[in-house]
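The chain below stands alone, shown as structure tokens; this is the form predicted alone.
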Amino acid sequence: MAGPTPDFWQERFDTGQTGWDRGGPSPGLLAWLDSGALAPCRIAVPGCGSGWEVAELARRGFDVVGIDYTAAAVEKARAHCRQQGVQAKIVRADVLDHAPSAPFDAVYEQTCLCALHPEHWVRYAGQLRSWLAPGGRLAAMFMQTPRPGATEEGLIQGPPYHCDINAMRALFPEAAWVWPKPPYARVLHPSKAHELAVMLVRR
């Protein structure tokens, strides 16, 4: 497998190299949530890690399934809800062979896609699709962290990985998704890089 394996993440979890973790649920999350772009419905967290998301949506009444496949973060995700007073389902399976027992109404995407090597983003794409029912929202954060070896040279750099708002749209395209008009709005993240905040609807 290309990329980032089980043991590389687990390796960052024991050894407390998790920049990427904010410490509480995504500000991006937050603002969809008190906004009511997103409503209570059974949603998926692929990449769940420490749980801050999934904790936050079952908080608000969501039936939320996260997912990782490093045994740390299930077990930190686990231990979050219980610490919360929140059910929640975190299953430890690899996202890109994973099949739910039923569609979901939702996917909350933050740092799957951008921890996977695009090697694997268009066999991810479809796996997300093929979750949701038709009319579902995947609630994407695409990572924008370009680096110069990336942008000058074509080098493969990550994780995280650089997802071009360009590459997005030929991911998840027009034919199968309906795309909201740009701007997007501008989510921070703790590595000084930022993501984009997309909601996007299945076909």
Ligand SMILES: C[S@@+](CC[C@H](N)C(=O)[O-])C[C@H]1O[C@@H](n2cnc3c(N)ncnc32)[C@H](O)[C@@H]1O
Contents of the next structure:
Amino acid sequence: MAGPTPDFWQERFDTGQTGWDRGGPSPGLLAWLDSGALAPCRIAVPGCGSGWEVAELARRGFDVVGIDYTAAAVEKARAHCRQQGVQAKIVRADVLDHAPSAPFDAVYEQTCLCALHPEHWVRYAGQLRSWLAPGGRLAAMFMQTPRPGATEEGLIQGPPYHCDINAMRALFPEAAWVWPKPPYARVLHPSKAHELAVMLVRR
Ligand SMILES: C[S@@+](CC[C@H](N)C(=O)[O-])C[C@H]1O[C@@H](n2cnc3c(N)ncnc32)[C@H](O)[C@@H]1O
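Right, the form predicted alone is done, so what does the form predicted together with the named molecule look like?
Let us now look at the entire complex, which starts with that chain.
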């Protein structure tokens, strides 16, 4: 299978190479929550990592399911929710195969897409669509990390893999998703890259 494996991520957690981890919920998510753009509902957080966003959503009354296939991430996210005294379900599963027991009203996508090799993007986008009820929201933080090797030589570099907005338009086409008009809010990332905050609605 192309790209990183659970062992790759487990090693990153075991050796403390978790440069993506903000140590708290993303300011982009907090902005959506504070503005009411995301209101309590049944929500999935794929590739939830340490679970900062899972715990914050649970604290604000969401029915949250965090999904991650790495043992260390699942343990951390569960421990984090326990410490915060909040209830959330953390499922150990591959987002490319996972079939939830019931549809979600929303998905919060932060650094799971960019953690997947682009070979898997079409399948992942199909999964997200299948998890959401019609009218459901895909609250996406699209990672912007263009690399010279890609534009100069066509190298596929990552993770994180650059989520070019044109590629995102192809992956989540207007026929299947309602796109808000750009420009989109920039959310700074600990890697010094930034994310574009885009709220899509499943048709
Ligand atoms: C870069 S980390 C981001 C973690 C978290 N979203 C954050 O922003 O702090 C990527 C996470 O996605 C998980 N992941 C990657 N591929 C996955 C897959 N196919 N299924 C489930 N989880 C996956 C990894 O285990 C890791 O925890």
